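In structure tokens, one chain follows: the form predicted alone.
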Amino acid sequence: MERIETDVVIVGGGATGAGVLRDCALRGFSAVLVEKDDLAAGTSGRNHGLLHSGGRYAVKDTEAAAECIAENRILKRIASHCVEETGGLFVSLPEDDPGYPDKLLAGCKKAGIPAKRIGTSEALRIEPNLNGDIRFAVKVPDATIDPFRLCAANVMDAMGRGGRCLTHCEVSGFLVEGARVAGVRAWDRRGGRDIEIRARVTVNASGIHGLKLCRTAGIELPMYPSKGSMVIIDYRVGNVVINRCRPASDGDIIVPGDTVSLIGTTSKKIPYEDIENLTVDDDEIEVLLADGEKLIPNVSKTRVLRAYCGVRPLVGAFGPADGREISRGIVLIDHAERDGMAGLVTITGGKLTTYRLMAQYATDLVAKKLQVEAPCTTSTQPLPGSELKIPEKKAVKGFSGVPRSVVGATHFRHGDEVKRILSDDPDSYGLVCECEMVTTGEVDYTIKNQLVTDIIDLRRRTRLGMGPCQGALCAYRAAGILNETAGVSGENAIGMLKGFMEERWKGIKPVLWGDALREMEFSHWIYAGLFGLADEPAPPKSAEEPTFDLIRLEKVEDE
């Protein structure tokens, strides 16, 4: 077993655990990081990317519309690289409530956010694929976030200040010495070993997993997990966030993302015991294409690339209700002071767009344990890659013969860590990926910098095989680099390219109609005919999961 001492152990490597890391790193903690699986593998990799100008919150919830503003500027400046500024429209519909706009607008401007009214023409011209029978538009400055390149940004800042991060290994359970948590208990379902970290804080960050964690200390957290599901059509039908102006429901929102649009969401109440086994329903997927076709004529009739669902993290401590209607703000407990239990704090709750200030209020709790003043520095310290803002204009003149769209999609998803990616060497511009333009160059760079172990993994630093192809024609090249550079033996690599393709299945399944089942009968024929995968053992890590199996498809082709 190995053991390991430290200030702080966070349980939880979505966007609020690894902004704790960072925070801690840069108070001078040293920390550590516990994730089960891979960075933002949970409920912060699976949301529409929003972040948040609060317009969303306004009318109902203005301190959560506050801090959105709040943030959404702060990730302008410190996350360049991970924001893409689109603008956002919320925009009326003849049948939506035509005093909905006012209330909009009142409560924008009583949260300090900067919202518009600009006439239909106008909003045309913003967004020419939009519903031309519109009746009213808000303009407010909403913009996208990719939160892989968040979370893994903010890690690999705190991992160069001394912060250290576990990926793939599984929390057991709490340690407890009598009314204190000392620590935790880790299973490396990588590496096979059981790992003990003692800490003087432990932070649990470990969102809807928090209820079963807590039990492990014999305290009680009540969380209600609503579903949220989305669907994604393959190229952006729009270059703005496209909000319907009513209070939130089902299919009211389109958000451009890199080369994809997608349509979100949907808020279902499920059972706890569900929460390992999500599955988009088909009513869901209905409800989405039907109310997307209303905010942008003919969106209903493109081709749906997949579907996913994320489960948020909503806390039972301003009672049940639907998942709606339960709060979405920030919830830090000290549970020394709740449940008499020194030496754990839950944060939880809150927004993909507030996770900094959430691990601020953390962090600023932990140091309060610790009994150090060392303020939070989070919102000022660019993370790499927004460090020094380089225009795409001059990256591209400083790699002559790179092709352009080569260096302007490094420099989209890495921002001048281009730098470090790219050369005049042909071998560091071939490309792997067409669809999301990844280059060999960007997977050796995130295979030695950023905790990427498979090509699933891969996938979130890099957006390899999330583009229209959905790893048809690059899943077995990546298998192959692995192999070749990254020393995974060839068995290895066949399973974890086996494993990539069941975790795409499981969201290509449910909207396997047209062209996407034309293209999973021509994945099935390259992987299962002339790869031969069909015969190929499941891959270790993906034993525990639903697999994609390649002889039912001919099932689903009968159907």
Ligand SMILES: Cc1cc2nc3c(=O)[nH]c(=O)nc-3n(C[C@H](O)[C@H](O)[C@H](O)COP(=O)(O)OP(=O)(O)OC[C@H]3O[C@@H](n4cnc5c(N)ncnc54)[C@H](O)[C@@H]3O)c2cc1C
The other form holds:
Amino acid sequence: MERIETDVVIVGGGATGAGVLRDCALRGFSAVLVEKDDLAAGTSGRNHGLLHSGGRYAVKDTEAAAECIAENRILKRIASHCVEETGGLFVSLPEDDPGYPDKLLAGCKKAGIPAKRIGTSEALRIEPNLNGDIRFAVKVPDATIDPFRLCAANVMDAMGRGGRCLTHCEVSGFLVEGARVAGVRAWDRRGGRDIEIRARVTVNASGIHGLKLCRTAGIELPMYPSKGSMVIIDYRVGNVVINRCRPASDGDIIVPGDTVSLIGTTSKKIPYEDIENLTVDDDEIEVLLADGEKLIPNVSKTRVLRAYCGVRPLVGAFGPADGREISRGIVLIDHAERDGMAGLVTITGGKLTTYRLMAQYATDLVAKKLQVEAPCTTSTQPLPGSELKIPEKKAVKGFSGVPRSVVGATHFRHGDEVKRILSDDPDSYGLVCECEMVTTGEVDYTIKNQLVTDIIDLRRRTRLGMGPCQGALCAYRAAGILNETAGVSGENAIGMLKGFMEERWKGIKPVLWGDALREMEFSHWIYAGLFGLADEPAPPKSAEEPTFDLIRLEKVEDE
Ligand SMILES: Cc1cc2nc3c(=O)[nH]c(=O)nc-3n(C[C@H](O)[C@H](O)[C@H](O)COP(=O)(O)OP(=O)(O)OC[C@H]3O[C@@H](n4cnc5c(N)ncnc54)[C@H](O)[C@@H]3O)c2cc1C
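Could you output the structure for the form predicted together with this ligand, given that the previous block was the form predicted alone?
Full complex below, order starting with the chain above.
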């Protein structure tokens, strides 16, 4: 067993955990983040990627709306390479309450959101694909944010300052010593070994899994999972974020994201046991497509690429456990105060948009527990990739032989880091994924700098396999590169290829008709027919994994 000692251990590599790791590193605390899967593999990678202006919350929750607009402005500065400043519109259809736009404008004013009512012809000029029947339009500073880049940039920055990040490492329980959590016990899936991390403070940033983890220290959290599904359509049906101007409901947002558009979302309470086996239901897809089409009629003519879902952890932290006092806002729990369990902090709820603020709250509490005065600087320190804010035109000029489109795509994804990714050497800009213009240089860079260990991790860092072909023409190339340059054995590279195709299949299956069906047949023909992948065995497991129950027994022995 490996033993690590640190000031802070953070469980969960979503946006919140990644933000806490960076904040700790900036304040000079030694910190280790442990993530059971990959960065942004949980809810952080399963949302719309909408950088809220706060407009969506302005009528019902002024506090949340004000948090959103403040963080929206900060992230546009410090994470500019993860943000696309699309702008946003709230639009009313003939059947919507005509009184709602005034309520929205009043709410925005109260929360400090610069919202402006515009004429419908102006709205149609901004977004020509909009339904021509709209009655009202309000312009807000919504934007989009790429959660994968955001998490990777936070972790990269933290690692550059001495922070550690262990991905594919599952925390199986807290180390409990009397009335104190003294760290965590984790299982390294890739290395097949136990790790014990002793820490002065443990931060639980494991999202919806927080309840399961807290139970290993005998703590109950009133946490209720609410599933939201989304569909991805093949191209950008719009260039701004479109919100339906009515109280939040299913199918009322269309968000452009890189080369595609997303329609979201639904909201369904699900039993806690179901969080490991999430599925998108047919009725959700029907609602999303029908309502999406009302906002942008072209939706009906556009191929649906895939469907996916995420889980909101709704927490009744300080209310009764019947769910009436559930919070969708930021929840910070000092378990010393709430449960008499020292050394443990839970940070959850909130939004992707407010991840930095959540990390600040959690790290302020960590600093208090460590008895160190160290102010938070994350609102002013830009993330790697957003330091120099090199404009695309200037980036393109920096390379003589590389096609402009390739520099543009790389710059869009990695900002200033483009200088470290591409060079005039043709080996750096050969295309691995044509749909998203991912180059060998980008693959190599993410393997070396961004904790990429398999093809699915690579997809999250680069968008490889996320375009129209959904991996059909690039996944095997990625497997080959991992085998040739990253020390992955041939057997494991084939296992990874299988894992990647199965993961793509999960998202395609719910929308398998028309062009998606034809594309899937084509992929199946390549991978199962031509390469014989279906007959390959799954990669060998390194060792038996411990269960949560096992650790609970050990906890009793510890006490
Ligand atoms: C459908 C939907 C749409 C949304 N849309 C938006 C949006 O457009 N804009 C916005 O601002 N917000 C949005 N949100 C909210 C936002 O996605 C979440 O608030 C945010 O991503 C939560 O991040 P997190 O880091 O707290 O949790 P998570 O991202 O869930 O991170 C928790 C991490 O902990 C890891 N973990 C769990 N257990 C363990 C363990 N035992 N050991 C190690 N690691 C573990 C998980 O693998 C996971 O990576 C949306 C949410 C949903 C559900």
